[in-house]
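The chain that follows stands alone, in the form predicted on its own, written as structure tokens.
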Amino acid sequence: MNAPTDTPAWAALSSHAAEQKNIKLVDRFKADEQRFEKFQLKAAGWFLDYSKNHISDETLSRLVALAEAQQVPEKFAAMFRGDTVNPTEGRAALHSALRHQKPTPVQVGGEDVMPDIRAVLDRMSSFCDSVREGRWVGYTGKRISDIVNIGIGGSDLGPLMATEALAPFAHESLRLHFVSNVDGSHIVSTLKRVDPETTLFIVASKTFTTIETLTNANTAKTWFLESSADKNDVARHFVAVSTNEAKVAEFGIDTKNMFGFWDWVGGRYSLWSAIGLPLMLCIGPHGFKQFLAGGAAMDEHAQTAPIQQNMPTILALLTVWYSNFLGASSHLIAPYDQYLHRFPAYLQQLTMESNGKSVHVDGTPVSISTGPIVWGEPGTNGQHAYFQLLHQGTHLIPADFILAAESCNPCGNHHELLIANCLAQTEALMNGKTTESVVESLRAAGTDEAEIDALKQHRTFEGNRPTNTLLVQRLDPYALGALIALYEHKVFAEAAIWNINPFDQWGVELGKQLATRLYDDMQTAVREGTQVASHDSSTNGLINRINAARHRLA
């Protein structure tokens, strides 16, 4: 089974961290004036501070051990190398092969796969240089203003964080839109947007049968031909980014206009994929290249830098030390930077779809938590809300600071502000403030005694809490790929050390099924004017209360 509890690793850890809980952060810095020099990091561009952190040498030598039993480099390997790491569907997850920049081949199944990656990252460029030169016009022959992606989950969030995180490269005159929910109010606002005459759809669905997706597609079809337009002027109008080629032209969509891409490319690993189709299209051929060099940065250090020395890695054995053995549920990732306001909710799906899990990789239980709760917004906006939560609450949340050195926006005094309120927020985090500290503060404000001792502890911050920063140059295309693919390795190998499948997930298969047979139970009690009783006495209740109340409003 090779569970992570089973190894002297574990045990060593668990008494380790018995002794190491009472130590505070401050006297931790005390005692060692080279920590912050001690525990840094660099890959691809980014610089990790993780030195307030609650880990001693020997904590960290003790993780490594832990990683080392787990055979962490050892599943690296095996993912680069086109390994079944997917065992329950039975495929590799070769994200990392759609930015592999070197010449030497990478393999599936004993075939190499790059020429093909090659051929569609081609054609998608061409296509993307038609539209944004203008020689792509739509029926009545304007040039396209407007990119409307339809797609749900990872077709979804990625390209959506993506174009947000890279607006400053974006196109002048392109404007990108993205469609996701079933909930009509997405498609119809959307719509009342654009222009049928200027508007081009990305429909990204690999099967071409997501529910969501083709509701969204069929409604946004139907928008298009109520204007002048016919059905031969839907090839002009409409794109897919899909596998099922008779799906996309049953559909409209010339198939020379479809992007495919493949089974070992998870949805939420696809945004390299031609699932960044509207990536390309907002910072163009030549930014998508260096997004995926950033990427491919990441994956060679992910590679070959040793455990110590490896970031993706120290960052999951931090998650997994606060996870299992100091009793942290979640997670914060806070943004210095508004352009990654849509980061955390990225990370969620990449974390918590990937890790979420309750099985071993043979399918035995686990024992022990895995996939903290992952959620966040931007600084300083955060500190105005939740950051209450981290500096006086009960609960243990690490945190990761992301920020730029430098701004792609300079406006006065603005980036110097934002760089102080992220610093000063990990040192308050950190430092707290005493109670005598608090006292003496009042007292020099001129503060009587009975006050001061009504206020002293509700202004008294015990500090020691832990957090990550993460600092760039700026962030440009390279930047967020490098990025992106950090914490795509910090996720698996959290997976590898867990002995978990982070590349399926039955979870959101079960409850698309479910949903597929209450919408047909729910269509069928209208049509025949009966009362559902196939569920639950709650579900059939819900449905039946629903379905009396749309029939009096219709």
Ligand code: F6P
Given for the second form:
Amino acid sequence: MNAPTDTPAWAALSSHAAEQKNIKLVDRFKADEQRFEKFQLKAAGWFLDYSKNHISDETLSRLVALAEAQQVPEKFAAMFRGDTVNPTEGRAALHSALRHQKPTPVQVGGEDVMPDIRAVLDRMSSFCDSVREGRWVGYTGKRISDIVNIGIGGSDLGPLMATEALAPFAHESLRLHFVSNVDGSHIVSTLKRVDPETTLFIVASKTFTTIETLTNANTAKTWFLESSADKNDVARHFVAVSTNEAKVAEFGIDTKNMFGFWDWVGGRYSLWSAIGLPLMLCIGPHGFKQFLAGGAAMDEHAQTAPIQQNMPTILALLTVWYSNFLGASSHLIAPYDQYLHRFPAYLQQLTMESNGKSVHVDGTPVSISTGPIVWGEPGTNGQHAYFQLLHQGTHLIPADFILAAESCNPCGNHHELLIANCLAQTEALMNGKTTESVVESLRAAGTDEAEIDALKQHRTFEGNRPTNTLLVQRLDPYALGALIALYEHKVFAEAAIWNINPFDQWGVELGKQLATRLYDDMQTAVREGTQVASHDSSTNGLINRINAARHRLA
Ligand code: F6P
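What would the structure be for the form predicted together with ligand F6P, given that what you showed me was the form predicted on its own?
Below is the entire complex, every chain and molecule, led by the chain shown above.
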């Protein structure tokens, strides 16, 4: 079973946690002037300060021992080698091949996959150039002005997040839209903003069976054909990104206009494949290459840096430390960068769909908590919303603060203020404010003693809240590529430690199956004017109430 809990390293950490828990972060800094120098790492243009964590040299060496016991470097090697690291689906997980920069082959099942990857990249590049340069025109000869990506999950969150993150590098006139939700409001409101003559739809679905995507794509096609366009014009306005050629053809998209990828690319790891087409349209083939190069630089680091200097592995070990030994159940992502506003949502799928698992690779149950809840919003907005709970609430919430030294939009003192806020938050979360200093400042402000007594506990901050700070020069395509790959590998290293499979997602299937059954039951009841009685009483009651409200049945 190879559960981490069976290792001596786990026992060593358990006893160590009890000793470490009560040491204040501020005291750790007082005791060691070299702490910042000691607990920092560099990789692919990113700098990580992890000194504001509840760790000592001893903690780190015990965590490293756990990573060794769980064979994290060997598991990384297996993934990069193309081994079947996703056994429940019998697949490799080779998203790293999509950004592989060297002329060396990458084998899956004895076959070099690089020629196919390069061929798709070349087709994507010439397609994107022709759209960006106005050579690919719509059915009335006008250049394309709007791109609508229709996809969901990994076929939406990655391209949406990345096109937002790299907006300063975007084509000057192409507008990008993303439709994911089966809620008709999403497609309807998007179609209101575009013109059939100048809109290009990308139907993005790995399987091409996802009901939300197909429903939205059909609505888009009907809308398009209701304009003056006819069936032959679909080819100029609809392209597909998928692994499923037969389904693409069945939908009515010419497979000449399809960009393929492979089953060894997981949905949530697919931004580097043709699923990244909206990103390439947005930042151009050159920008996309830079993005891939950033990811490849982080791959190189993940494969070659020893555990102690391996940024994704250290971040993973910190998550394991907090989740399994210090009682944390969530992890905050706080990008101090407005362009990264969809990054926490993207990471939710990456981390929670990957590591939301409760059995080991061999199917035996895990006895400890696995992937924490990931959440967040960009700073400084979060400060005026949920940061109160971080500072004075009762939960331990480790957080990653992400910051660029340079702004893509230098303007007055905005960026200096942004930086000051980011650093002030991590400092305040660590230092807190003692009751003594609260009393002192209230006295200095002339507050009377009775009021001081009433207020002092409310204004005390315990501090001692751990944070990481990730710093980069500027958020450009290379930096974003490296950042995404960093988190991908962090998630992988966590899974390696917990010995779970981060590449399947069986938990999503049940809801999909039940929705299909429920849809059929609802329609049958409406058609036949009957009540649904085949589910539990709550679900039956809700279906019948909604049917009555929608169709005025009794
Ligand atoms: O809902 C689960 C999921 O399978 C994700 O893993 C995936 O990214 C998403 O659905 C979309 O799937 P597809 O790209 O096949 O439409």
